[in-house]
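Heads up, the chain below is alone and in the form predicted alone; it's given as structure tokens.
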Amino acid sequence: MRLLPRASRRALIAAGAIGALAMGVTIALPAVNAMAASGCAVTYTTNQWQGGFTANITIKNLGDPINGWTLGFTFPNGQQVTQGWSATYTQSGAAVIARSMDYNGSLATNASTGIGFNGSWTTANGTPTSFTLNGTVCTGSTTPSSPAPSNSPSASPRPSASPSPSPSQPAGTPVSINGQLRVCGVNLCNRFNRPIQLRGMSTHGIQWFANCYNDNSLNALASDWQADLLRVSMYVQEQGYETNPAGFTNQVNNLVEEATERGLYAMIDFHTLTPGDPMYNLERAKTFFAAVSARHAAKNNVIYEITNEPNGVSWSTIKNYAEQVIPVIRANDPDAVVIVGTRGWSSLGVSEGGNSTEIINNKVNATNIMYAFHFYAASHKDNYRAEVERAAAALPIFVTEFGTVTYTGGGAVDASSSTAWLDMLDRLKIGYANWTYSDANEGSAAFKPGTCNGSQYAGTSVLTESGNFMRSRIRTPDNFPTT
């Protein structure tokens, strides 16, 4: 996210948030702050493979508002979680209980939340009968539902290994407009060859804020803002992918359905920062491009930005990570962009004292790439705009995020800058994410503090100043040509 060391976006949630479990093993918890619940529904829904399966568990309180939440349930059939996410939890024989995060315990009434977990079973997959919230059976109309088990050979494989194609896009969707992108010269050309700009914006780190982006905040985002990107940031590192690499993936995977089943473009974004060298992610990178490219490889909607902001290394080494994940990509998806993060924390090396000059010397030996730039704009202003006026010239550029405030992510709005910044990006058609669709309690954030706890969404009355700047430029007419 930043230009400059900084602190962690969001204080890290407490270690061993997320943990595997044992067989039999009771992890003591903390109390929380949790009041009866008074009415629930739970959706429980599985992806399953030889011996394994992921659980995703969507919570509604249908009751008063509560503050701190457990949900319990009882497996059938000898099922075992090994590792989850968005809750801690603990199982004791078939007895499992799950406990909120501090991110996500406070559900006001019809709000929901989104849990999940990957689990192994020994004789058959099954789906629980019962679900209580704070001690409340729910019993609200959301009902249970998983795909039938099966123990041969041919179950069904994980979902981040079997393609995926794009359903029908609705008409006059951006996808739809647009079809499959391609590396034009220094643009980003639809399949009509003509040069567009895509604006959007960012999610914030999935592991924190994955209650954000539901079904009312995504249609908001395609209908409301009327914005042709999604950008899904999945931290690598501070409680991301490195964690739980398949249950991150499949956080991913269901993102970029979301996107698709708006005709949005849905760009995964392997957000490394810290530490800085992508090369430290190497291989993690080369696991999760070669599941998700498989996953998506059909669609046409996709963009793979491969390494967030990387920084204390040259730009020969971003260049050689590059030319090693690539690669991996194009072994599946041979169209697809991608994006390649540039020296500085994405500041095409002006944060580090260098400029494009070195990129433009030693371009990464792919095609269809474009490099990377990040901006935030308080801080960075007249000499950054000028270096992306003149690498523009010679590279295609996207600013894959971005930001109205300070690059803490904090501040005032910088009105003024950041209108500069746009203004400049919608006349050179250099499409962007902005930093970010969630209500983080920072000045970058979209909504209001705690708005993804509701269902309110669209309009301006859930918005923050950035917000409000943000929806108000997204929604200009788009210019897409189509001759």
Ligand code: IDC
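Note that the rigid core is defined as the largest set of C-alphas that superpose within 1.5 Å between two forms. Numbering follows the first chain given and starts at 1. Here the structure is a predicted model, which means the values were calculated and not measured. Compared with the form predicted together with the named molecule:
In the core-superposed comparison between these two forms, G63 has its Cα shifted by at least 2 Å. A movement of the C-alpha atom of A331 falling short of 2 angstroms is seen between these two forms when the two forms are aligned on their rigid core. S112: CA moves 2 Å or more between these two forms after rigid-core fitting.
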The other form holds:
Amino acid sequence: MRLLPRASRRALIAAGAIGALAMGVTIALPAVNAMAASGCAVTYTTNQWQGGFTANITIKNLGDPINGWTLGFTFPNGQQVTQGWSATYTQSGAAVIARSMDYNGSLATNASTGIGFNGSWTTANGTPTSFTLNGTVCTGSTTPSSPAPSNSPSASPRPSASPSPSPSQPAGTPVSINGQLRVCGVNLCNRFNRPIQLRGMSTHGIQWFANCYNDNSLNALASDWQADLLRVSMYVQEQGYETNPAGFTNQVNNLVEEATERGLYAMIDFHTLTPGDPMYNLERAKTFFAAVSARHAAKNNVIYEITNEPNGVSWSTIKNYAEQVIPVIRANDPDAVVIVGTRGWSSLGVSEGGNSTEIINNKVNATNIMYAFHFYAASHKDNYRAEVERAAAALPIFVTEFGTVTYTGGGAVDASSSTAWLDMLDRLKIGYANWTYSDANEGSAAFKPGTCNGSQYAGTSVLTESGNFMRSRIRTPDNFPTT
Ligand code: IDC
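Moving on from the form predicted alone, kindly provide the form predicted together with the named molecule as a structure.
Zooming out: every chain and molecule, the one shown earlier first.
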């Protein structure tokens, strides 16, 4: 135990004054107990471009356990926070305060948490020289060799968001085996340049079913289902992203972190649906993908799906949208695979009387991309299967969404059509994500209604007919090539 150094007390007072100024009210900072040991270490890394930057911050608590924190720092060159995640930011002049969220406020001794933000700069960027955590100046090192203040076992820190999350991924998982993926011809190849098929599940709309995505359910997806992939479905309309861009960006980022911790690939689905013209959401898409691609640039497991189901628009409009959004992602994350939706609710045009020839003759002008195909097995059968098989000879295709039921998301499971579809996708090594890993009251949901109010997700007793069907398909061995 040691007394709080004078500098720390000064910093606390300063931090409190800044908070009060920014908010126009007095901020109650967590009380600092002079008898408690305090200490912290901060790493601050940035990716920058002309006029803007992304900062990723790792905060490590070297003192006694804390419950709720404020991180204070001062920009050297008049930068501005424009959008933050995993903390609530207030800025007054050059002084910034980041306040913990409900879910990351508790930090055991030696535990770390990652936060970040996008910012702007005019004359120069530059790194703050000093950070305070609950008023204590952070002087420690974030490397594992930093001295532990007690001999109590340290809480296992969640892997930080960046800059290099890969080493914290568990061994033997889809991501640890396959690594960074890339498009090779019409396939998706792993780090050994061998074609692979990813099989996984899509969330339902995260604005409605957030309670279905928690440690237990995601553990079940990774371990019991043996899935390779989590598609994170963020609706843009229908009470989605447009109502709270920062909040939904955070929610997506957190789910990507959860997938990463479990060695799953994460597909970020910008779930446009109605209106069907993706151009309606072009500016939102650019803002959203700039933020998520910056945040996850150092990861090797993130796949970007830039528009869910364009409908009522021409292929050339979709292509134009893609050619504006893809560069935003590439600026941060040059090697990530990007998936482009197709005409007629991602039917390769078939549901609007077209076919994949319009794409084959007029491909998106970008590399390392794939095209989305969606089907609902009780509605879409032989003519759709024939078109996918034909298209797959010329285009890299990913089935980023499909249901075992009708296109409404409801009705009975069509087991024979679903089996025909999945047998074909397996044969062609086309990856897929099933709609939905949720307890929605509709036939496409994998869990019985009410499941997400509880804590049990593994096994079959909680599953619907569709869930049972999908779990047994996904659980079979992947046999990913490793040479
Ligand atoms: C459906 C959901 C349903 C929700 C509706 C809202 O299953 O609970 O009320 O969206 O728009 C899609 C879409 C997907 C649909 C799904 C089933 O990508 O958003 O989800 N579907 O209708 N395309 C074809 C089918």
